[in-house]
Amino acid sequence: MPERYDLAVVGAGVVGLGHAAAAMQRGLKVVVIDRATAIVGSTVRNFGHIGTSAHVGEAREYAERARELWKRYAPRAGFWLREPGTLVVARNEDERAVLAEAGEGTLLSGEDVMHRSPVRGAVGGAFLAGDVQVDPREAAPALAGYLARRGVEFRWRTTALGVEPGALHTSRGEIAADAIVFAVNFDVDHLFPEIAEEHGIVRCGLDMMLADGLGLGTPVLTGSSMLRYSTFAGTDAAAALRARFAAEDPEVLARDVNQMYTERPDGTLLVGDTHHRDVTVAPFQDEAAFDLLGRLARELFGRGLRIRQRWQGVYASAPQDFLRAAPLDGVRVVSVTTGIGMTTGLGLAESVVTELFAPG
């Protein structure tokens, strides 16, 4: 008979680790499987920005809980975390109007913004004090190591082949578990194509870069960020902002740019990002996308960037922010479907584990 677990998790990204951590905190016996040999997906290819203030509704709820969990695990797992807040830069009056209507954080003058960050041409901005930051390349691997030391079992190079209540079938044999969670990001359609189609899940490919740092003390969002995050995108003023981009810089909308910057603890600068959605994301990246990101950075900072790395990220995308499906008793399929996994994933996972293991 196979060894029995309280919870089996498929996927060792941030959402999968969040489930394992929440179950471990309850004293449950947990196993995590992943087809890779290490954490190499969306969880290490992002900004490391835990941006609670940019979201509303369910996303805000999960983000606020995730922020507390990141702060809990950082000293225990030994990874870098800081609480710098976020600086949202307005370089046009329509952007300042969005910030004023949103009413989030502390509104700033253009002079205040440029005093806080080496940006050019700011007419205003907002400081969001509640946001935190981790190094995406360090945090999740360190959290996995911490969970392993606390008794969570990891089985790498192991693929999920099928599931039934109480049994997960893998490429290395069967795992018996009272509850099974699939946290496989965009690969929901591999085992659950009907769920993927029902919820409109596709893949979102994005372009990002790593550059020499600029001395940013605070992560920076811009006008294009306002069109992506619900706190700002839900304002009436956002329509005028979108119309200006359409008239003056349509490539920003065509490539669905989030012009955003965070610096890692070694001082290097994460630069991004563009977005393209399809059922299958081609591996061939368009150099014009990187040219656009470089131009936008020069316009904002008044100087070019020295690029060290370029890469493609891929994450699940759907009309709704989150996927929570229950195809079988004791089985859950869970994804963050708007590219905010680092911000919300730990909070979402804790909610699912609470549902699965609620008393009675």
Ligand SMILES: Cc1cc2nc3c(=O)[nH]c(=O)nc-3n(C[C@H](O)[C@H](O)[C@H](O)COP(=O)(O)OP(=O)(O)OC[C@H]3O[C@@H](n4cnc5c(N)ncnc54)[C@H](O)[C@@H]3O)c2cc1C
The other form holds:
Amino acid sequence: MPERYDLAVVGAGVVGLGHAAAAMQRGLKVVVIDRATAIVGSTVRNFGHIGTSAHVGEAREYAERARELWKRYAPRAGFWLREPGTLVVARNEDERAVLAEAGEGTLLSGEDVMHRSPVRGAVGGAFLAGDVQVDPREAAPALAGYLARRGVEFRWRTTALGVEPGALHTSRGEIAADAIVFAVNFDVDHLFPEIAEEHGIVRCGLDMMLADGLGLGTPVLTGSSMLRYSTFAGTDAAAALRARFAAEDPEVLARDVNQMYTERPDGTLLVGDTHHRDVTVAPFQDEAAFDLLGRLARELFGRGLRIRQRWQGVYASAPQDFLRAAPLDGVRVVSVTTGIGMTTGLGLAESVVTELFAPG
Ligand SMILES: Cc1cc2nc3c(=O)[nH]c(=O)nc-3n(C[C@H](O)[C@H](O)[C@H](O)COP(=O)(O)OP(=O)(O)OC[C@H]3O[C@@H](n4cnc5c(N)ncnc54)[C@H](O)[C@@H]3O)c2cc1C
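Alternate state requested, the form predicted in complex with the ligand (shown: the form predicted on its own):
Entire complex below, previous chain first.
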């Protein structure tokens, strides 16, 4: 008789690992498969910013739970986590108006902001105390190692090819499992094209850079971040901010920039990012996008960045924040579809496991 699992998870990114961790906590027998040889998806390509305060509604609920889970797993799995909060910098009155209307965190004067961070031209800001940070290149691999030590089985270089209730078909044979979760990020359309189309899922490609650090300490968000995250984007004042970008710096909107920065434990600076959406993301990154990120950093910090690496990140993008679909009995398709999976993924995954296996 082939071995039978309580849960089989496809995808070893933060969303898949979140399912595996929640199931392991219940004492379930879990297998995780991934077509890659290691964790190489969105989960290692991001800022590592667990930006709980920047979200409202369902995203906020998952984010608050996810923050607790990150804090629980960091000492157990042995990865770096700190609670520096987030500094949101306002460099125009319209940005200050967004922060005031949002009412999230502690409002700061421009001087306070420039005292806390090596930024220039601040007229105000907000400090979001609840936000957490991990090193994206280290956290998920360490979590996977911890889960493996606790009995979760990992099968790398194993691709999911199809599914039926109770059976996952893979490139290395069949896996029998009572529940099967697909946490494959944007590749939902490979196995479930109808679900992807119904939910409007496409790919979002992002340009990112790693630079020498500036001694930030606290992650920095800016005006363009206010147009993106629901706590700020939902304000009336955000319309005036958007109109100013359209008039004064339209490239920021054209490339859908989220100008933000986090520093890793080795002091290097993660710099991003731009966004372009399509069913297939073009593999050719446009140097003009990196020039724009460089120019924005010079304007904010008053100095150029020394760039060490550039890369493309890709995540699933759709009008709603989350995809939770149940195509078959005991089968779930789960994806974070607005680029907030580090913040929310562990909380979302736990709630899916609770739904599959009843409250535990
Ligand atoms: C540049 C960038 C910056 C970001 N910044 C942040 C941030 O600061 N904060 C935040 O909250 N979020 C951020 N995000 C979003 C976050 O990284 C993602 O939402 C999250 O990592 C998605 O996790 P995942 O597990 O769904 O996907 P992934 O990490 O991509 O994992 C999916 C896995 O599925 C596997 N897979 C796919 N198909 C198959 C198959 N058929 N068989 C087997 N395996 C398969 C892949 O190999 C992959 O390992 C950012 C994303 C990017 C790209």
